[in-house]
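A single chain comes next, written as structure tokens; it is the form predicted alone.
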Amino acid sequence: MIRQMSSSLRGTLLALMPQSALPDRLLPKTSVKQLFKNQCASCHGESGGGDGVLAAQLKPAPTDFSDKARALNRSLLGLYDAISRGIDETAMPAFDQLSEQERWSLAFHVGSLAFQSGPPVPSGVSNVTLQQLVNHNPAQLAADLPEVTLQTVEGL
């Protein structure tokens, strides 16, 4: 009942709201690891875990982006604003330093990793926009297009 209600809550903000000025395309993957790599895995971890070197000392921990369940719950709009604006009363600052495309990017790498796992899901998954895309999390996608299976929006 109440994830009924947030979810069209959701919908009629994100309705709303002004559209989110998406990425143009992102950067390249090696790119986008070795800024992972200097930007976020003192906290996250290497591969994202949130077992970062730093991780110890930081109270709440860092998010763990290897954690399916939480990963099936978030979106990729929620990362990038995590990415650019922070989270109070944590340890996760703003990069307002990096670009919206080097901050898109980092977005759509960690919203990735607790799907990296499992075998390749085919692509071709034409009537899942973009904006669908970041604004939703997986399950909401996979709730909302009857014909789109979880494991398929996983593999988006």
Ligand code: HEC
The other form holds:
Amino acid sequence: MIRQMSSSLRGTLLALMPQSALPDRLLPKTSVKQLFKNQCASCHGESGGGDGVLAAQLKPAPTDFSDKARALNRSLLGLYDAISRGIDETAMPAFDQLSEQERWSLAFHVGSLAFQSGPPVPSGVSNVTLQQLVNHNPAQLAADLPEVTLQTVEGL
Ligand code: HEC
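Right, the form predicted alone is done, so what does the form predicted in complex with this ligand look like?
Next comes the full complex, and the chain you just saw is listed first.
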């Protein structure tokens, strides 16, 4: 309950933040994977399943990024924020020593892990803006945009 409240509060705060910090491009996939392996895998596990070597000792446990139900309800901005500022009263540290580009790349990387077996993106769904993609969670995107189904969002 408390965690639910703080995550909705986080959502409200994020909606107020200006979007000036998006990088022009993300790092190549291989570099992001290497970064994740070096900095994150000890807790989140090498493939992001929440099963790193330290995981058993942590409460709350590190997020399992392959958990689709959870992934549908968070935005890339929410992930970026957690990476940048850490999460209070959990083992999740702030990675403010990483560049913005590294943090955004990691957010896109972990945000994609639940959807890896998703369908290919159908052509013609090009009117989702980067802003919408970053600010909304997949469930909201599908609800707000009549031409977009949840399946399409999963493939984005
Ligand atoms: C020392 C252990 C530890 C390390 C290292 C760590 N995390 Fe975490 N992380 C956690 C824990 C524990 C949570 C769960 C907090 C919770 O459930 O509220 C978490 C939560 C998160 C979340 C929030 C997910 C959500 O659904 O809200 C993101 C994003 C995240 N971590 C990304 C990363 C990335 C990227 C790295 C590497 C740069 C990293 N973490 C390294 C322990 C760690």
